[in-house]
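Next up: just one chain, as structure tokens, the form predicted on its own.
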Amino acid sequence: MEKEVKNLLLDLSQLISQKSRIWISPYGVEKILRAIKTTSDQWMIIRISEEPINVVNKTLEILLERKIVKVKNEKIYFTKRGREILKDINLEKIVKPECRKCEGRGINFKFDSKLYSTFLEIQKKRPKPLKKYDQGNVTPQTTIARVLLAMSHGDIENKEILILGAEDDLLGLALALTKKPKKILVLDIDKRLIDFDNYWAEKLKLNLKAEVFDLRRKLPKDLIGKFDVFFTDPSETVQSIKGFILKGIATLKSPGCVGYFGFTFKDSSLKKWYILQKILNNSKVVITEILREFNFYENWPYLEETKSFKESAAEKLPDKTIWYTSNWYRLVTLPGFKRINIDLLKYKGKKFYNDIENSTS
């Protein structure tokens, strides 16, 4: 029986890899099956399986064809045959022993604090996410948690900070509200966000300046080697890694400087994680933290237009439950770290916001 189970998982992993064109191991298939046993909500299956959305959708498609699962009332359930297979595999539900108060981040803060309450009111007026820029903002609690985490490391006070894109999270404003950074510069392609930041910076007399900038272009020379800390939350393509993360590293002053960025399992396979790892190693920086599911994203208004929805098994939009999360990296530069600042516009045909693994842009 054990051999049959191994063969089934291997067979499924090979078929899913072939059809999705994204590699998944038998262990990855096992995680998706455990996720289905844990929840019938297709979006939460994606979250807790920690496999790329395209892979999960293709897996559900194959399991439906094989009558291992069924869709009923827009929910995913095992069939009688599926439950029998599950008994043979002897899989348990996925249980996450996380703290509900801090949402598993390990960062606790008072929701009635002046920082949080002020930011909460400001962010209600933020521009809505646009699909053309692959925007999707995190919850206000996430933004403040990012600030408090960086503060606990001493990465904010008297520091010169650069925000590279992703200002739909309004992280630059949240950092400025602490009144601790020496300087904050926000670069983003979306003029709506730049105008929003500059308006509030002037209104509240914050030490923040925001400028429109396309991160596919080379950064101006006067920004290279001028900052202590950078923050970014890139689209998960190799081009975006080069445009956001590598450019962020290029702006750091010296060894010991810091960068923060997000990366998911939803739009990136383990092979892309390996590519990211190699790029960071080649840049001579060290990863000090990868905080699992640190970033919680609000459901973006254009989700129905994305591949993640169009190829979903139940064809149901998510409810208010948070399903899209990402992991939060912290890196530190070592002596001899490399500054790479390249023009990505010349690489025609190379996708900046989208690739085969990305299904939410």
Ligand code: SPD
Contents of the next structure:
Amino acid sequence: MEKEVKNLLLDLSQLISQKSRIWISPYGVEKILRAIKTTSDQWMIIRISEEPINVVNKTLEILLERKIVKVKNEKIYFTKRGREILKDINLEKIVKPECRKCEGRGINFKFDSKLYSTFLEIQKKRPKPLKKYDQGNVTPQTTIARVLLAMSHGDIENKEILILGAEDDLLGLALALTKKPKKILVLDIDKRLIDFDNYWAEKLKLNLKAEVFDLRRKLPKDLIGKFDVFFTDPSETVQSIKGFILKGIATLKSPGCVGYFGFTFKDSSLKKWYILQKILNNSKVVITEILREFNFYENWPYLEETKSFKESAAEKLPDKTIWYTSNWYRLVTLPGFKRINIDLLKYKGKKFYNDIENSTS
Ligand code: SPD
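What I would like now is the form predicted together with the ligand, since the data block earlier showed the form predicted on its own; can you produce it?
Entire complex below, previous chain first.
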């Protein structure tokens, strides 16, 4: 019987990999099945399974075809036949043991702090996310948690900090509100965000400068080797890893400097995680932290236009519950680290914002 279960998971993993063109292991399939047992909400199945959105959608399509699951009132359930087929896999619900108060980040969050209340007020008029830049901001609590985490590492006080894109999270602004960094430079392609940052910087006399910059271009020479810390949260293509993360590393002053960025399981398979790992290894930086589900993203207004929605089984937009999360990396440069600052516009035809695994842009 055990052999039959193994074969079923193996067969499914091969079929899903073939149809989605994204690799998934039998173990990964088991996690999706466990996620279905845990929740009937398709977006939470994605979050809980920690498998790429495209893979989960393809899995649900196959399970629907085989009448192992059904959709009822826009929810996903195992059918009687499905429960019968899967009865020999002892599918346990996935119970996440994280602390609800801190949303699992391990940060003692003070909701009544001046920093949080000021940021909460300012961000109310933030520009809305745009599809053309693959925007989708994190929650205000996430932005402030990023500040507090970096502060706990000594990565803020008196530091020269660069933000590479993703300023829809308003992280540069939040860092400036602490008044602790020596200097903050924000580069982003979106003029609305640059104007927003500069408006508040002037109004509140913050130590922040924001400039429009397309990170596909080479960074100007005068930014190379000039910063202590960088932050970014790129779209998850190899081109974006090079455009944002490698450029961030190129701006760091010396060994021992620090970078932060987010990476998901939703838009990236484990094979892409491996590519990222190799790129980081080649650059001679070390990963000191990968914080699981540190970043919570608000739903973006163009979700309905994306593959993640169009190919979903229940075709239902998410409710207010956060389903899109990412893991937060912290890296440190080692002696001999490489500064790579390439012009990505030269590589015509290579996608910057999306690839076969990305379904939310
Ligand atoms: N495309 C929708 C919004 C996604 C926001 N970016 C997340 C990047 C994670 N590295």
